[in-house]
Each structure stands twice: as C-alpha cells, then as structure tokens.
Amino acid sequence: MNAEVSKLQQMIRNAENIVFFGGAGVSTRSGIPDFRSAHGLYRQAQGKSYEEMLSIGYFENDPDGFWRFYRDVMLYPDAQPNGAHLALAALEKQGKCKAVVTQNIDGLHQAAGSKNVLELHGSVHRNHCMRCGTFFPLDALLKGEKAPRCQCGGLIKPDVVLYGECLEEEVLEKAVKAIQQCDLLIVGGTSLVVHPAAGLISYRSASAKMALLNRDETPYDDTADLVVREDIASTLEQAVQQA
C-alpha cells in the first residue's frame, strides 16, 4: 500500500460523515468508457458532437436519431459494479458513507448495494412516456431502430438530464446539504469541469477534509487535502478494507 492510499485509509478511519462525489471514471473498470479522457467517448465522436447528440434539442428534433445514438453509445446493460462501487456500499453499511452523489447514469452504485444515491444526471433505468407518464424499464427499450413509443402514442424519454436541461432541483438541494454536513468529501473519477455539478464541492465546510481520486489533473487539485492518481477501484478497495 502506497503512502497516498495509507493516508486515505486514515482519513476514512477518522471520519464519521463521508460523502462521495463521483463521475464517469468510477465506472470505467465496469466497461463503461468515460467521456473526456484520452480514451473517452468524446474522442470518438463522428459528425455531430456528443453534446449535440445528447441535447434536448436533438431529442426533440430527431428522436429516432437520438435513440439510435443513445442505444449504440450510452447503454451498457451488462455492466456490473466494480471495486469502487462495492467499497462505497461497504462504507455505507458501516455507517460512515452518508451519501453518494454521482454524475453517472448507469445505476451501478445501487446495484452494488448503496441506498442513498443522489443521481445528478438521472438514470438510464428510468424512462417515461412524455404524454401519459407510463414508466418503462431499460430492458424494454434496448432494441429497435426508431424512438420507442408508448401504447398511447407518446414518445418515451429516458430520465437523464440532457444538454440544455436543468438538473432536478430536489436532487441538487439534497446533494448540497449532504456535502455541507460531511466531514470528509471523497471526489473520484471526475474532471470537475461540468457545471453546475462540479461546483457542488465548493459547499464543503472549512473543517471538512477532501480527498481527490482522479487519473488526470483537475482545477481543484490545489484545494484537496489528498490527491491520488492511482486506479479508483483499487484505491478505494484497499483503503476501505483496512479502515
């Protein structure tokens, strides 16, 4: 165990109210590519940018094109939780991790056993008819060339926050409150450049510690008490097992 992981272990041991704030890098070990790293999805875009193809405008103007792209690129129904998800669920069971605030839409934190998960950008596992509100699970929408339609004829939209849409106010307020109350904020797998989500870490109190686990540099490295450049899953696994 290196010095950084050992320090994280000690920070976890001393904390009573931990909040984890995570992004796409948390799920890469589960086979879901991140968006902005050198090997992420944004490097592979063809034609329109990913921001355009994941925008509310594109969904409204070309729902069939949106759903083709969404099915091909955004859905990983066979993905399983990795060590990072499982370590955080274990911390919650120990009574230490009070909330997971995630930018991910894959539902892997819940699959690992975490209960208090605040999904800033929604979830691929929730889908609703825009006309009548009928719920549709992900499995029912995985196949097809066109946008799925409800029996009432209404267009089905995934409950994910698309570019051009606002974050859900209730979820945002809960995330702010959780971060304000924590004594240790662990930030992992996020570039911290997507706002307003990235701005949430500024709500950390002056007395709270912050550990930043990310492969690449972020704009907030200088404000962290600990920066770890190692793999997030193995880092959390080691730190939590020994804490």
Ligand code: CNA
The other form holds:
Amino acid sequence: MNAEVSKLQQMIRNAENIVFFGGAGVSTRSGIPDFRSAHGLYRQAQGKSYEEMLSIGYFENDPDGFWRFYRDVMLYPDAQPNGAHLALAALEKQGKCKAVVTQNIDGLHQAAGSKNVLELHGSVHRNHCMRCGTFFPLDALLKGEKAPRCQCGGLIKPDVVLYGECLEEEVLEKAVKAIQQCDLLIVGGTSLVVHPAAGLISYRSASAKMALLNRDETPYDDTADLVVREDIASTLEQAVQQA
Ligand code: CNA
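Show the other one: the form predicted together with this ligand, since we just had the form predicted on its own.
So here's everything in the complex, that chain up top.
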C-alpha cells in the first residue's frame, strides 16, 4: 500500500461521520464510460455535443432522437458494482459512512448494498409517463427505435435530471445537510465541473477533512487534505478493507 492510500486509511479510521460524494469515475470499472476522461464519452461525441443530446430541450423537440441516443450511450443494464461501490457499502455497514451523494444515474451504489444514496441527477431505473404518471422499470424500455409511450399515449421520460433541468430540491437539501455534518468528505470519480452538484463539496465544515480520489486533476485539488490520483476502486478497496 502506498503512502497516500495508507493516509486515507488513517483518515477513515479517525472519522465517525463519513460522506462520499462521487461521479461517473466510480462506475468506469463496471464498464460504464464517464464523460470527461481520456476514453470518456465526450471524446467520442460526433456532431451535437452530449450536453445538447442530453438536454431537456432536445428531449422535448425530438423525443425519438433523444431516446435513440440515450439507449445507445447511457444504458448499461448488465453493469455490476465494482470494488468502489462495495467498499462504500461496507463502510455504511460499519456505521461510518452516513450518506453517498452521487451524480451517477446507474443505481450501482444501491446494487452494492448502500442504503442512504442521494441521487442528485436521478436514476435510469425510474421512468414515468408524462401524461398519467405510470411507472416503468428500465427493462421495459431498453428496446426500440422510437421514444417509448405509455398505454395512454403519453411520452415516457426517465427520472434523470437532463441538462437545463433543476435538481430535485429535497435531494439537494439532504445532500447539503449530510455534507455539513460529516467529519470526513471522500470525493471521487468526478471532474467536479458540473454545477450545481460540484459546488456541494464546499458545504463541509471548516473542521471536516476532505480526501479527493480522482485520476485526473480537478479544480478543487488545492482545497483537499489528501489527493490520490489512482483508480478509485483499488484505492477504496485497500483503504477500507484494512481500516
Ligand atoms: P466526468 O466529468 O466524466 O468525470 C469523471 C472523472 O472520473 C474524471 O475526472 C476521471 O479522471 C475520473 N475517473 C474515471 N475513472 C476513474 C477511476 N477508475 N478511478 C478514479 N477516477 C476515475 O463525470 P462527473 O460525474 O464528474 O460528471 C457529472 C455527470 C456525468 C453527471 O451528470 C452524471 O450523470 C454523468 N454520467 C454518469 C454516468 C453514470 O451514471 N455511471 C456515466 C457517465 C456520465
């Protein structure tokens, strides 16, 4: 174990109220590409930007085009939790991790066993008819060339916060409260450039420590007590196993 991972292990040992704040990099080892790293989806984009394709404006103007793109690049129904998700679930079981605040929409923290997961950007697993409110599980929507429609004829929309939409107030408030109360904020797998989500890490108290586990540099590296630029799954697996 290198010196940084062993420092993280010590920080976890000393902490009583840990909150994890994460993003797409937490799930890359599960086979779900992120947006902004070297092999991320942004680099593969052609024509329209991903922000445009995943915006509420595009969904409303061309729901068929939106769903074609969304099915193609955002849905990974066979993905399984990796070591990072499992380590965080283990930390919750130990009573140390009080909340996972995630920008991810893949449901893998819950699949790993975490119970208190605050999904800032929603989830691909929840979908509703925009006319009558009927719920649809992901499985029912995976196939097709067109936007899925409810029996009532209404358009189905994933409960995912699209670019141009506001974050859900209640989730945001719970996330802020959890971060304000923690004594160790572990931030990882996020480029910290998508707002307002990224700004939430600034709500930690002055006495709380922050560990930032991200392969690439972020705008907040200077404000962290520890920065580990390695794979988050192996970092957390090592640090939590022996904490
Ligand atoms: P991002 O902007 O793509 O940044 C990801 C960061 O993770 C990059 O800085 C990488 O360096 C880092 N990273 C990638 N793999 C690893 C790894 N194995 N270990 C350590 N670091 C790694 O993603 P953000 O989450 O910051 O951006 C927010 C967007 C991306 C949210 O709106 C998400 O909904 C959206 N997104 C979610 C998923 C998902 O749910 N799995 C996938 C792709 C995009």
